[in-house]
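We begin with a single chain expressed as structure tokens, specifically the form predicted on its own.
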Amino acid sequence: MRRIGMLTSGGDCQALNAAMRGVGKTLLKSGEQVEIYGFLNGYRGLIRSEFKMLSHSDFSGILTQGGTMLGTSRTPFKTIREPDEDGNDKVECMKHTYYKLMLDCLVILGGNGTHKTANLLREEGLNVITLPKTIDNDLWGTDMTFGFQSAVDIATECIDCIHTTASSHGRIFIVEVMGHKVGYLTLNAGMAGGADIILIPEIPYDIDKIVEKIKERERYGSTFTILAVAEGAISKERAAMSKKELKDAMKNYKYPSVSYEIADKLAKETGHEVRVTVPGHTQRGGSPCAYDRVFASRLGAEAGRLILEEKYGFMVGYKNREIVQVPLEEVAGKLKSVDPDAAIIKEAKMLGICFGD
């Protein structure tokens, strides 16, 4: 007998229930007898022993739902050796979880804190394989993650709508795309919405360098503009100052986010109106996109495959549009951000596209 454990930490997205699903279907077709525990509400679940049993008609009919049928939630792995609210110790509670049912593996689907959380848990000696889930794409060892080609396709979509409507008032339009540390979903989404400047954390803008963008395209006869803004742009004024410097300046911030300070200065140097469209949640809401639906499908039956042949302590990944087996330890604490110098960059400024740089 198999037992498995499977939690889904951090926030949401889509393809989490057709990566599980993966991992499901294939144990259970396996012919070997299997036992699926999913643990409620991600690492919570597990440090409180919170779980129920999955059967097959659990991995029926959730290939195109959005979200997670187990619930998740955020752990946050610099707190993680912090006792919890109950004064217990979060780290051992998980391994008496874990041997308490006779566990033979864990199956954790997230993103990097996540991944740190895993980490530690293979560290500590428990068997553990991870699916790397973010609509963000900044996970290390893996070129793609589930849940951002969908998060693209929602941000495109939201771009292409604002087209129509800045283009009808003659305005400045900024959408507002989430990613506070890296712009990989700010990027892909700008660029197939025809966004004219893409800001996004790795390269820090100068608000000089957009307005020349913007009273350029009306030299050629354009009556709008359209931003597309990660949640993390930042400046160079910004970006020069240490994190103190940074943390002080921050604090009578004025601003819901950057993009409204944006648009501000802007109004303010150009004499346009602004307008700001964020589309929050609604990325990682939502069914997943075709792509998410058979790469997440695809992970999951490979994580399947390894434990049925008992290989641990790896994330499966994607590298060179092949499946891989990656070594958590080298994707735990690791960032994987927007090279300024990668060929998407080069080739999106000689589309005319402007990065404030």
Ligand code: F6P
Second form
Amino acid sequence: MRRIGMLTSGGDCQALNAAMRGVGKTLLKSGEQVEIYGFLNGYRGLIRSEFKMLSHSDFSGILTQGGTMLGTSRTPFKTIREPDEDGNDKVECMKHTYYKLMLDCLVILGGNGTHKTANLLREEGLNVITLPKTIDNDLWGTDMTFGFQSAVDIATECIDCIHTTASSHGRIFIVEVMGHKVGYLTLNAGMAGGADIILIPEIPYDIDKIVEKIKERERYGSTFTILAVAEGAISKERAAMSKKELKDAMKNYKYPSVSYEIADKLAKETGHEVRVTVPGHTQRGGSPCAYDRVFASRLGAEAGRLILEEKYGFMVGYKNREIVQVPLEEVAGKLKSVDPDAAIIKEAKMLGICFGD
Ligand code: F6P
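Requested next: the structure of the form predicted in complex with ligand F6P (the form predicted on its own having been shown above).
Full complex below, order starting with the chain above.
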């Protein structure tokens, strides 16, 4: 008998269910005796030993469903060694649940923070396999995460809708795309949606360059401009600050987000009306796109195969168009960012897209 625990942790995204279905079907159809324990609401379920048993029927009909059938929560890694609200040692509780249920392995679906904790559990002696989820596509060790392509589609659709109204009114529009630390989502949705200006955290912007671009467009007869701005877009001045200086500078920040600050400045500098649209969590919601359904299913199947072969301690990732096994210690604690010198940035610039640099 194999006993497998499964959980989804961190912010949700599309195709979490598709990935779990991939693992579940592979294990349950293998002919081996398998019990699958689904821990509820992320690591919290593992800490508190809150789970439900998952059978064939739980993995049916979920391929197309967004969200996660197990629920999720954020359990910040930086406080993982601090006691929880009941005074319990979180790591010891997770280990206790694992050994009490006599689990052979944990399958953990998550992003960056989730992988730090997963690697810690591996170091503590638990068998762990992880799957890379996040709309940000910022996980080290994999070219792609599931959820990303679905979110790109949603953000692109938002920019498409803004295009028609922006051109009718001759306005400047800012679409704020998710991504506090990395700009993959903004870059891809911005290019797909034909944004004129794309601002990402990896390329600090100069507001004068943005104004210049808008004026240049006007000279060539364009009456509107669309900016795709990442949540974490940062000006050159702020990027040059130390952590402490930045913290002080942001103390009395009066805008809900950077997009509103940019909008304010552009309205003053250009004399045009500027509007901000924030699709927010819609980017993580709804049904996974076809790409993510296939991709997450493939990752899930491979995770199932590894478990059957008792190969643990890996994230199942994707490199150079191949499904690969990446040692967890190589993934945890590292961020994959957009390279400002990448070919895609050069190509976007050749198309006339301004990055504000
Ligand atoms: O990490 C995924 C993500 O959607 C980011 O793009 C975004 O900045 C963040 O989560 C939002 O977090 P929350 O759902 O906790 O508001």
